[in-house]
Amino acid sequence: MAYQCIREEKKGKIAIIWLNRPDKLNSLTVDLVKEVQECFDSLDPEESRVVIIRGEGKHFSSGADINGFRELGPMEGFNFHRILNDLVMKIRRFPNPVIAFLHGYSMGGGLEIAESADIRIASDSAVIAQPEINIGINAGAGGNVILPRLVGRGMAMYMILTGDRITAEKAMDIGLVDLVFPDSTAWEQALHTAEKISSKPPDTMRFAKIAVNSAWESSVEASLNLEASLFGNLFSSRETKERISEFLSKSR
């Protein structure tokens, strides 16, 4: 398929999805994720036994692009956070294993999407960060909903609440981020964990994943649609609007 936001590549049984606006951070625009949504569709679980999702170029993602912001309303949120939400679960539903394989920044809904993976692989130079705080909205795609599940509920109440930058070390220790590499090595080794990975028996590897999971969890995807809510309803506030309209006066 052709695709402006993202770009497709395969390497063996592996499937790599490139998030593909490295000018802009790889910032998430609804037609990026909807392009990702796509090509999770279009994977045949016999080829891609294993996903990876990364950035072109430095970053994996700064987050949400705040452009796209200025206009929203609390049916606009409503629905761009609902949009977020479906690759979430297309991530979380599909059969065969996913990494992200965390760069650069790797914040706000960026590192929300990689949150959803089975494995997080970070290079040691990564920056984490959940800072939606800082412009007065909330998580846009499961941050305070699988986030807490990853780290336990109060280092993410210290994430979500004072929207600090952690290291990929801290994001180790809390159990964020399952292996760093330093940078000269870390895609390498998230390649050879994936080749690893996709060498097992497939069946055996979908049955672990569905297991774990229905185990971990049973009402993510409810708690999502409050979170969705929470969500449009901040861009009915005049302190989220006049916050996004000074990031957006400082970014230029």
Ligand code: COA
Contents of the next structure:
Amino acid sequence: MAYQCIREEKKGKIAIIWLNRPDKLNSLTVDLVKEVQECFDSLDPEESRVVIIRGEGKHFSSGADINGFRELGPMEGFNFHRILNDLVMKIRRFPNPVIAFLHGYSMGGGLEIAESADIRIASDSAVIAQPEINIGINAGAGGNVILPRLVGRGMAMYMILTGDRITAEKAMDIGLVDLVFPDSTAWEQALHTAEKISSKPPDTMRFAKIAVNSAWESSVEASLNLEASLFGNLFSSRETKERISEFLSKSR
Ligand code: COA
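Output the structure of the form predicted together with the named molecule; the preceding block shows the form predicted alone.
Starting with the chain above, the whole complex follows.
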């Protein structure tokens, strides 16, 4: 598909979505957000076992494109947020794992897209912030909703209310980022992680995403029941049976 604001790349069973407005630090326009959505819609989960979202150039994303915000009315603001919501939900609903690779400025709406990914991998130069408060607005893609679930209420409030920038290392300390690597190897490590995950049995991987997301969002008891059903269901998978047989025959 011909995109203007993003680039799609396939590496084996990994799909990479590049945010491609490096001159504008990959800030998020409506067109860019819609193209990322279209790209997710076009991916075949059998082919693209893992998706990585990253930025072209030196930065992941500096957040929503502020141009035009001065003229925005309430309904337009609401609709802009809803378009970002749709993307965030697409990432969460995509059957296979989604990894966000953070490098350079990783801020605002860009960071919030990453917050909805399943795993966040950062290069140690990443500069991470929810700076919206500095221009008098609030998070536009789940910063008030998802960030507190990742880092706890107090730390989320600190980031949202101060707009302060934090390092990748600090982000890992608070649970916002899951893995941090030196700049020189970070991308290679992100690809390596994606490759490892893409080699796992696909149904088991997908059920894990459903089970963990459900546990995050609903009661322990309902989620344990769902986990039990998914666990049982995997015994209908030929690949699961083969992997178990292989393990048992090796260990005898
Ligand atoms: N919206 C619109 N344009 C943006 C942007 C954004 N969020 N972030 C960067 N840009 C544009 C700049 O206007 C500039 O364009 P120009 O070359 O036509 O002048 C270009 O991208 C480079 O950015 P610049 O500000 O010159 O880079 P910098 O290294 O000096 O500063 C930041 C980088 C990220 C600190 C700074 O761009 C910034 O604070 N951006 C806004 C961050 C923000 O508030 N995000 C939340 C939005 S709701």
